[in-house]
Amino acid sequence: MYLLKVYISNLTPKTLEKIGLFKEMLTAELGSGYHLELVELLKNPMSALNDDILVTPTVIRCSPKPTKKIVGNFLDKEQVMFALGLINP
């Protein structure tokens, strides 16, 4: 089971749309083998400090270890899945 966190600055309709597309991408690749946590920086700044988040959006694969992060656009399926270690090259 993969544990992923998506850090965003605040929740807007456009952000919700992108998160929905990201979930579809994850489900297509991993089925139900993941849990996605959405973290709004404005509501939970301490979480961002704990995970060393400097820029949003940021996606973190928290488990399995080692932790992996990507910053910026997370909708390019192949790049995101490879960078997070969710698929093999």
Second form
Amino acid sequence: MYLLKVYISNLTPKTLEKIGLFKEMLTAELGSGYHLELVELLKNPMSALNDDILVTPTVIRCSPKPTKKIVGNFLDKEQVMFALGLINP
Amino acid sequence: MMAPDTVNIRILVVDDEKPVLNLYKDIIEKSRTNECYDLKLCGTSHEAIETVKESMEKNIPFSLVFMDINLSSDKDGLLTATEIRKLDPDTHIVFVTGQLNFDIMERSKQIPPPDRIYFLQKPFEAVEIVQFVNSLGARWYRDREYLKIKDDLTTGIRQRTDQLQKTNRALEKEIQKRQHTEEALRKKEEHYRNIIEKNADAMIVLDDQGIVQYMNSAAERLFDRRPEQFVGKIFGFSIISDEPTEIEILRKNGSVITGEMRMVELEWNGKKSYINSIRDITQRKEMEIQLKESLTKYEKTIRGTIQAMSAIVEKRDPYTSGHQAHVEKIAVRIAEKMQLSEKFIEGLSMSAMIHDIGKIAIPAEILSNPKRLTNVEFQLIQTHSQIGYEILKNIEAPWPIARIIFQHHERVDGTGYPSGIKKEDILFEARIISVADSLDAMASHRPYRPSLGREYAIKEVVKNKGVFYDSDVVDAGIRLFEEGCLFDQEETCS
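Please give the corresponding structure for the form predicted in complex with its partner chain, as opposed to the form predicted on its own shown earlier.
Every chain and every other molecule in the complex is listed next, the one we just looked at coming first.
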């Protein structure tokens, strides 16, 4: 089971739409083998501090280790899946 | 080293007395313990010199020569020895004489080297001959072996030295080449660093795991962090794309700024790396918001003005009251069905709302005339497109409202008015309004006739699809009609 976190600054209809697309992308690739947590950076500054979040949006693969992180665009399926180590190159 | 008795020790004896030569032969043959001695006997100087010459040519030199000084031939022993020495510098020469004197000693010095010249007083003892043969044979052999080894060593050393020198030269060249390459790389990297360091945009160099390797001064300012707080941390991998990505940056003081990020691949310290350039667009975003707000205000003002103008037109022509509003609704529904942009629909809506504004200049009696219009009256009514354009042409708006109104009676086959332009030459907004205008006109009551009905109106439009009317617009209208959403009575359609 992959544990993923998406950090965003705050919830807007646009970010919600993007996260919806991201979930579709994950489900298509991993089925139910993932858990995605949505974190609003400004409401959870301590969590952001712990995860060394410098920019939003940031997606982190928290487990299994090693931790992997992508920043910015997280909707390019192939590059995102590879960068997060969710698929083989 | 091999023992001298296992190789050929060659001995030359030169004496003009046959018995003496035989004596040598007896002594040497009796003394030898094996067949390794090779004895040559010569009776004349000439014979001796030729024998040595031949031995040198065959590379089987003599180890020692017993030379009688008082030879009766043209050359005495000393002169013969001088010639032999010229041919063979290594052979040992033993001068044999009955009268050894100072003069002989002096002349023998002309035959160097002195350590290879010996004297034997006649009459000699057999043992003396044997001793000379043994000791000089052994010495000659040792010297020869020594020279051979020395030659081998010298050749080996020379070859090795040549090889080393060659290797050295190749290494020096390689070192120089590497130094040049390293220098070129250093300069190139310095050049890159300068470009990156002095860039106004924030630049972060990441390794293939998204870990920060380097940040420039602009990045320090943008993130409000020192390199030691940043380098070595996981920044995160970003996607390579032609389009920049918008991100929000959390600064150390808690403020958030907006940035535009691009990533490219490059080589950094000899490794595949990625450079993220981030431009601060916070001000630009704020300006965009302000601009959007003022544009919204401006659009609201325009819409208010247009609504007022529309009301004025319809006040003068009560029989067509509501027509512009109906056309606006039909046009907007068609545009939405065609998934056109919000911005386009906004301009379309405003244009449709006052598409008949030119009728303000047409006498009210003509507009509300219950009888069929004369040609002159009809021509007069047709001028409303041009008049509408004239009224609106100097009003600045984000949409081409004046031109849309000017063209709303044009037909795609070029049979419309006022210009008779065709197809794509007609603005798309005008092509939509044209369909909406015709649909509402046919479906509504007119002073000179009752309503023709919605079914009739849609059939007429379909009949002229691609002739008067744009095919895509008509198709969208048909779909809406089939869904019961084309005319304004269906409340569930919006």
